[in-house]
Every structure is written in C-alpha cells, then in structure tokens.
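For reference, the chain that follows is the form predicted on its own, supplied as structure tokens.
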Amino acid sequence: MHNSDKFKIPVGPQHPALKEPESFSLALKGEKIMGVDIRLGYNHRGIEKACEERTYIQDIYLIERICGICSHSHSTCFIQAVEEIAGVSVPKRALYIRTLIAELERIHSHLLWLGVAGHEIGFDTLLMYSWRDREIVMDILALLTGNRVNYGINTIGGVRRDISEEEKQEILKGINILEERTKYYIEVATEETTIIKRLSGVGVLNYDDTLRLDAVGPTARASGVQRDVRKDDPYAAYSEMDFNVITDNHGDVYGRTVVRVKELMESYQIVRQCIKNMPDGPIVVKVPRKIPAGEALSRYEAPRGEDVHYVKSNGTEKPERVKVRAPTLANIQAVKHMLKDRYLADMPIVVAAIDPCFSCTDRLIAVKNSNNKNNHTMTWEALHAYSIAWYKARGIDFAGLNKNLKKRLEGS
C-alpha cells in the first residue's frame, strides 16, 4: 500500500526471523519502521479447552506441551493452583526437586536464546557454543528426568522422580563446567565491541514505558525495573534461596543480552543451594481424582517472564476452566514500541531479544454477537466433528486412516 515514499510489507506469517509462524505488518518510510501492527493466532492449538474434557492428571502432561523449552514452567504453574484449591502441603523434599528443575530449564532456555541472538546478528560462533553448553544441561535434564525437552517430573502433590545423592553429583559436575564457559560469555558480552555497537541502542524501552507496557521477565529486569516472581511472591523452595535479582539500565537489546548471562551465574548457585540443603523425606503425598470446587491464581517466573494460570474447579474430577497467560503475550505490545523508529534490518533481533513463544501465546476467543444467529460457542466433541468434516471436505478422511491404523495394530 503506497502513499507518497510510505509503504506497509508483511513479513510473516512465514518467515526467516521466527520459527513460528506469526504475521507483522511494517509500515516503512524508506527502511524506518514508522509502525507495526501484529497480529496473533496462527498457532491456536485449543489446549485451555481440551484441559476441559480432561482429568487433572491429564492436563499436566497437556499444560506441559504449551511450550517445550518452558514445558516445566507451565506444568508447576497449573499445579500449584490446583494444589492451593485442594489445600495439599506439598512435601519439602519435592518443593526442592521443583526448584531445582526449574533452574535448569532457565540454564536451557537463556542458553538457547544466547545462541539464537548470535545467530540474528551473524554471530554463528557464539550459536556453536551456546548450543554446545546447552547439550550439557540437556543431559543433565534427561538425566534426572528421563526426558530432554518435557521433562514429566510434576504431579498433583509432588514429583514423580527422587533425586540419588550419584546424580546430584552429576548435576554439580556439569554445573561447574557451565560456570566456568558461561564467565566467557560474560566476558564476550560485555567487552566484545562488536556485540556492544550492534546491540545498543536497538530496541530501546525505558523504564516507564515498561511499567505501562507490563513488560515482564528478563525484557523488563534490562530496562531497570526489579521484578521476579521468584522475589516477590516465591513459591516452590525460593523463600530458602539466597540470590539476586539481575538488572541492567540499558534498556535495549544490549541490556537484555546481559540480564540473560548474569542470571545464568544466579541459576548455578541456585541450583547449589537446592543440592545442598535438600531434605529429606518423601517426594509426595496422596490427592484426590475429585478437586473440591474453587478456584486458583498461580504466578511463577519462566525463563521469558512471569507465567500466570488460573484455574477454576467444580467438585469433580476435571476443571471447569484453565486460563494461561504466558510472558511473550505480556511482552508483545512492547514489541511494537521497540521497533517504532528502528531500521528493518533490526526487526529480527529486537523481535528475538523478548525470546517469544507463539505458541505458548495463541488463544482463541469466542466473541458472541447478538445481531448475528450464527456466532455460537462450540462443545469439545462439535469441534471434533467440524475438523474431521473440514479436511474430508479437503479431501483428507481420518475416519480411513484410523481404520488402517487399527488394522496394522491387530495384525501386529
């Protein structure tokens, strides 16, 4: 759409800068971005709704693939609301193992990122070595888990796993490697000038745009403002840990790039501290199929920011309603004014810089209007059907493949 030398190009909803599908619209005088529209809901997988037609136990393991890289996150998340309806004690011993876990997917998840930002600015090397390190904690995940990615380790009143006094041993072995390699990062970060010119400046959010934005996480803590979860309202076993709360006065992509490393240094002491004085005793304690009804507001800080679910019960032994509010969805709308006066060229790292997760984000609301018959709100099982009859329509028949299916499984 032309006007005079303005212009709008969509870059999306397929695209170099992200590997989810998510669709901005720039509008550019020359290559300024004068503006941005963006819009959600390409990754839309139902999950608050299917949590519905599911049991408590299911819905762990449903809440868990929200997101891979923050799978722990989400599924302590809707635990400890589930948990405060049914008014469990959750055994000490599992409250560390949760502390624990949590701390390492946060190595995983800024790791990750560092190589991911190394990558948006030409820096592949800096994405060899991240990447490398972050095979160690992997292994130390599947360790401790028998899984790399969604680890499992959660349930309704404690965790499924002990911790043997070998293993810890193991995590402190790969801790103090990860230590010593993320001290380069440090290093590289904040005395490479070539990482410094590139980053500072780009993306810039000041600190009271960032309160009027609610931007959260590590995007927040860069622009000066001292929020974490784990701080202010702790959970889990933070009361019993002793660390600091990372922030830097940049308020640019420069500033979140080193928020991200030191916190790496605070998540191995952290993780010290939960091998240390982890007590004794059992990992769990029985709960009900049957959640008494009420309701529950949960809050925990992942790796990207502040993660919120609520969750409403009715006595039986499914709930009545999940909600998730996952941080890329708190910080999109800074996206917007990061970019606003920022060449094009800076579009990928300032977009890469919040760590978003599409799919953690999309959501999908029914919007009723009373003008128009039509607009309803669709049982679990009419969905189904409309999805099984949107792709017959398309010709693709499940009903055919389940059948096949079924007869490869008798004959087997």
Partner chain sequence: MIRQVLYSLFKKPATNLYPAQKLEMPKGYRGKLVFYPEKCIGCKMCMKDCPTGAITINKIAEKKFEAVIDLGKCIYCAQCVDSCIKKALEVTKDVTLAQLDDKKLKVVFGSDSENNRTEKQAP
The other form holds:
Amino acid sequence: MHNSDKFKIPVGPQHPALKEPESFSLALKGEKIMGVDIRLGYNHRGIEKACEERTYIQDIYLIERICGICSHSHSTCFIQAVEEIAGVSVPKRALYIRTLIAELERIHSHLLWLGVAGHEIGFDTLLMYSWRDREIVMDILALLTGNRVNYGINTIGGVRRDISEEEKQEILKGINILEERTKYYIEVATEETTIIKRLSGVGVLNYDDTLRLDAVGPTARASGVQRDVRKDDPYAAYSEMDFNVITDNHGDVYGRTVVRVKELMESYQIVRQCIKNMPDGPIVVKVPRKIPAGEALSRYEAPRGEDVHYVKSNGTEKPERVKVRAPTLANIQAVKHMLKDRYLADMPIVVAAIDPCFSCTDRLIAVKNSNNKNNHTMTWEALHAYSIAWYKARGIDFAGLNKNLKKRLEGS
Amino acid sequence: MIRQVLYSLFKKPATNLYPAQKLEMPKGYRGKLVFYPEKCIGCKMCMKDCPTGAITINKIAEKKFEAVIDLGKCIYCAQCVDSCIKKALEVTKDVTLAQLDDKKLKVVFGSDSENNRTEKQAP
Amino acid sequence: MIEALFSILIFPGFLFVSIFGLIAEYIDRKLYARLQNRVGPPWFQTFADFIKLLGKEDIVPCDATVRMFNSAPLFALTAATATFLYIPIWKAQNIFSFNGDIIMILYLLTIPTLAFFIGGWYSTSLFSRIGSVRGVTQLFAYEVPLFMAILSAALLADTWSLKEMMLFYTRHPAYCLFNLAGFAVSLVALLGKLEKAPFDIPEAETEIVAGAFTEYSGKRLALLKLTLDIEMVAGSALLVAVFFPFSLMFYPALGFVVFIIEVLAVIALLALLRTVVARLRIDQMIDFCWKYLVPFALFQLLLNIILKGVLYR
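Same protein, the form predicted together with the partner chain this time rather than the form predicted on its own?
In what comes next, the whole complex appears, and the chain from above leads the way.
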C-alpha cells in the first residue's frame, strides 16, 4: 500500500455489508473500484446430493431450507417438477393457495430488501420502519401456514392447509395496512434527497448488458427487460390473475428500488384477487409414493428472479438427480459489471441491489488438488487429511480436539 | 420523513420486550409435538417421512408404544402429523424450547401403568 | 493550584464531562430509538458498555506501531476534555479564560479527529486506513464553514474571548437572532465532526467496518468511545455558548440547569437530523459542504460585518 497507488481490500467472507459469507476482493485506487474478484462457494451445503438420499416427501422440507426468505419459491418449484413427472393435476384451490402464499412471500421479501437497502446506505430509520411493517405479513404467514418462515404448505399433489373465511378477512385487513405503508415508502423513495443521491446513477446496467449477462428478476426489469415467469410461462394460478409486469428504465439501483416497491403494490392486487376468486374444492390429491421414471424442468418467479429446478426420477421413492439454479447465480455476473468504476461506498448497495442470497447460490464446489498436476478431485479422506495438515502448519492441532469429540460421541 | 419520525416519538414502541412480554402464537402454529400413545398402532409412517429422523417409535409392550422425539433435530414441519393415519401426533403452540443442556432436548412420550400420558427426558 | 486541579479533574473537568458525555450518549441513543419506533437502551446502558469494554481483552495488531496506536486514544480524550474546560458554563469567570480562547477551542476540537487519523493509520488495517483518510478528507470540508460560522458570531460581539462574547450576548439577547444561519451551519458541520449520519463516512459500518476504530478493542476502544461522547458534549456546549448563551442571565444553580438543558436540546437536534438522512458518499459530502454550507457561512459573515457597521455607528 505504501508503494503502489492500487490496493486490494477484502470485502468478505466476513464483513458487515454481507449477511452471508461470500468473498468480494476489490482492487481500489483511492476510493475508486478498479476491479472486482468474486469468489463463491463458502456456503455449500450439499443439498442436491442430500436430496438423492431422501424420499420426495422429505425432500420438500430439505428444498424449502435452501433459502430462508424464498422458501416457498424453492419448494413450489421442486414440487411442480415432481408433479409434472407424476402426471398429477393439482386441484384448483390448492393452486390458488400456492399463489397466495407466493405473493405474501414476495411482499415479505421485498419489504425485507427495502430495509436492508436502507441499512446499506446508512439509513437505519428506513430499516426499522420497513421491518416493523414486515411483521404484519409475517404474522399473516404464521397464521396461514403455522410458521413465519419455511411455511411447509406444499405437499406433492396440493397444499397441506386450507384457508378459512376468518383467515381471509385477516389477510385483507393486513394487506390494507401494508398498502397504505407502501404508498408512504414510494413517497420516501421519490422525495428523500439523501436516498436519491445515494441510489440514482449507481450500479448502472443497461438493456443490452442485462441480456448479455442474463440478469433475472427485478434486476432485469429495472433495466427495461420484460422478463417475468409469472407472465411468460404462467404456473400455479397466475394465468388467471390480472397484474402488470413492472419495468423501469433507470437501470440503476434507484430503478431496482422503484421496481420492487411498485411490485409490492401489484402483489397486494394479486392477493386480493386470490382471495376473491378462490374456488371451492379439495386442496390435495393423493399421489403414490413412487414417482414414475422421467425428468422435468420447472421455472418459478421467486422474489429475486427466476428460479429453476430440474428433477430426474427413476421410478423409486427417491429422485435420481435434483438440480437447483437460484436467481442470485444468474445475477452475480452482473454485479461485477455494475461495480466497475464505482466508489467503494457504492459497493454494499450495489451488491444488495440484486437482493443476493448466497447460500441459495452455492450449489457445487470443485476442490482441486494443487499438488497433483492432473487436477483430479480429491476423495473425502484425502480432503480431511489435507485440512488437518493445513491447520497443523498454522499451529492449530485438531488431534486433541478429535480425541475429545470421539470421547463425547462414544459417551453419549 | 421528519413528520413520520416525530410522530413515532409519541407512539408506543413497536418492539416487544420479549422475555417479559411473550407473544401468543396463532392457532395452528407448528411448535412442539405431543404424542398420544393410546392412539398409536406402531405403523412407523412418521419415522419414515420425518426429514431429519427426529422421531423414533419404540414398542414397549404388546400394543403399547412410546415416541422418542429429539427436539434438537426436529424442524417442526409437522409432516409426521400429516403422515399419521390415527392422529396420534399433534402440534402445540409451545415455542420456547431452547435448552442449555442438549440431553434435555430428547423427550420420551409414553404412558404409565394407568395409561396416563407421560413426558420425560430420555435416559 | 488546588482549584485548577479540581476543575481539570473533577468539575467541570474529566469526571463531570465523562459522566455528562455518557448521559448525553444515552439520550442520543434513546431518542434515536424512539424516533425509529423502538424501545431503546435502559438508562445504565452506556455506563455498562463502558465498564464492559474496560474489562475486555486488549488486542494490538502485530503490524501496528505500538506507541502511536496506544497514545492516539489518550491524545483524543485529553483534547476533547480540555475543550470543555474552556467553555464557561454558568459563571463568566472561567479560570482558564483568555483573549483568543475561542480559536483555541476550535483547534482543540480538531485534535480528536487527527488523533483518530493517527490511530487508524498506525493500526495498518486497510479498513482503518481508508477510514482515517476519509476522516481527514472530511475534516477539510466541514471545518471551514464551522470556523466561519462561529467566528462571525464572535465578530458581531467584537471579541475573541468566549467569555466576553457570552457577556455581550447576555447584554443583547436579541442579537442571537441574527446568528441563526450560523447556528444552522455549525449544527450541520458538527454532525461532520462527530461523524454522525449523514456524515458518518469515516466509520461507515457497511463499507469499512468501523473505520479508524476497526482494530481497537478493550480499554482503548472504551477511551475512544468516551472521546466521541465528550466531543459531542463539548461541541454542543460550544454551540450553546456561542449562539444561545442564556445561562449567564440566571443565578448560578439555575444557570447551570439552563445550560445543561440547552446542550441536551442541541444533542436532541443532532439525533433528529441523523434519523432522517442516509449516509452520503465522501464526494457528495465535500460537494455539499462547499456548495451549500460555505456560502451560508459566508452569508452569515457578510451579514455580521454589515450589522456591526450599522449597530456600532
């Protein structure tokens, strides 16, 4: 740092701007960002592999825990693929309930994002207010599904819980308050000078770059790209809903804020339509435990963008292969582009503007053996031995720890 | 904005002072499980469907079963409640299950000699 | 001698100003929380934080220049405490008062920022260094309007002594109204000095962790936090003494109460301001200071020069 005018600053894997561990290495010249190195893979949990060793029923709950915020998105996406393979036609009421929960989830996710964005630009009052209002929708979700996150409402062939008349009234009451509050946030976003100063012109992504870098969700829509699975390839009950795809031509963080806040207003409309038009009938059909052999790809518009699940079955109770592509993986490429020639101060909000969910993103990790010229993958034992040696070289000996652990395991 | 913040000054705080003031969970909340041994027929469907293997049904006598539930492993999805054909499992609104001692998280639901339901820590 | 020691160490010196600083931080935090519709900390929170930090492990980074790293918090604390000694609270007779002390106060208030810079720079962490450079960059932006605004009030009173100035405004309370623009400018500039939103750029949490304080822990961090509190009290007290010196009009005990209330009112205003704004970027901050604050301060200066000509004729 003394001799060169360029230096590298590590943002992550542990940093207050990031809510999950992920590494952004910024090459800085003064306050200006000259280059970014993004390294993913700190959050790999082996979920896809774990899915292959569980039954479809168990997988729903595992898949749901890919992401805490868009848990319904992942489970619905997975279930749609399974239902397609099994050739099940889901009752209409179940589809409506799925749509309803999906929109409530979008509301809670976007309000959460608004607060996080406020925090990233040092506007904690916005964070406190929007998260306070988010409690309303969280309470509704707890009432409908039995939990505030990880709703567990989906099951293969339908949904697990019905919605009563009183619950419908509760939802409408909550939605009315939220609509009022959202109007206020639109006012704040369009009038507060310091917010506009920090957001507009930051992290610009133009139309062509959006298509080239394959951005999805609100990130793409803020650059004027009409891309919304709910409209392009309707699933659940979206083909019967009347709503607009919100786009914006700013192409910057400000545009993404506007798109999300306006999408909230659309979501309130969809929720109202769901409640009004909800048909009577069963909520679930019986599906055999063994799913016939086949494969299916399912798309879903999660709050963060298009979510894709691929399921391959082999006629048993367990899937042969499950592949998940979370929306953040599609957007992360654009971040690198957006950060170019910006200031260090813009980095948190630009990263936050795609609404990243890194633990959803980290699906596969390839560990390369740097000693081996052929670069083939390491076995579990080799990796274990390597990690112990790595720490030993740095003065941390796990031998004692392992002994203690063994003793404890044997004891219990 | 300034009007809103000044208004908040005279409003009751939105925060809930948690340990002193507990929130009531809504009806149908998926909290701690309860097991009714008299209804159980030992089909073990709950064990089969549990995503985390938190529940174990043991046969203790002829037509008498007990359930061992590891509250640390349980993810409170209530799939076992759905899977149970005899409705021997139910969810409660109990959410304050945190324990300093992990042994206390393993709970045995059984019945005593007079067929009353019992709930005790696993040995 | 004993009187001097008493006023340095006990009242209105170190002990009093530390306690007052911690109380002021509590009021700032509580008000900030209430404005955000939260509950906020209990009354002893700031004291508990301070005592807790004193008991925590003290870590010095192995690359840091130890002497500089250790002495920076002491420098900052001493300078901030010394500032308060020069501000007359309720009696005009302040034992350290001399002609020109207002300039001295302004410079003493600058020293903590420089000490933070030194501490941050010598702790060698990248985040600390960026934070400390930002702090000094910011210093050049807010210091000029702050000095201009405060000195233009002194210009109207025709003295460089804070004591004489306060006596002047006590004789002519209505003249305080002429300085309102100056008060607004120095209030905003004070936000920059205290590194509060929208000027909390040097310690922007989501960008550079804690800025210059990143590597500090334990006792040193406790001292730094205390310095910030004392700086807040001293800065607010300076604003009160320069712009609204009404405490001299009352008898000692009541004057003291009036002074404390006025200082707390300034702190409340600072809390309100930081609630309703987002953090600016460093380039935007410098733009703002030179494009808006400095012209306002210049206007105040010009106004006071004209007024002086009119009033003293």
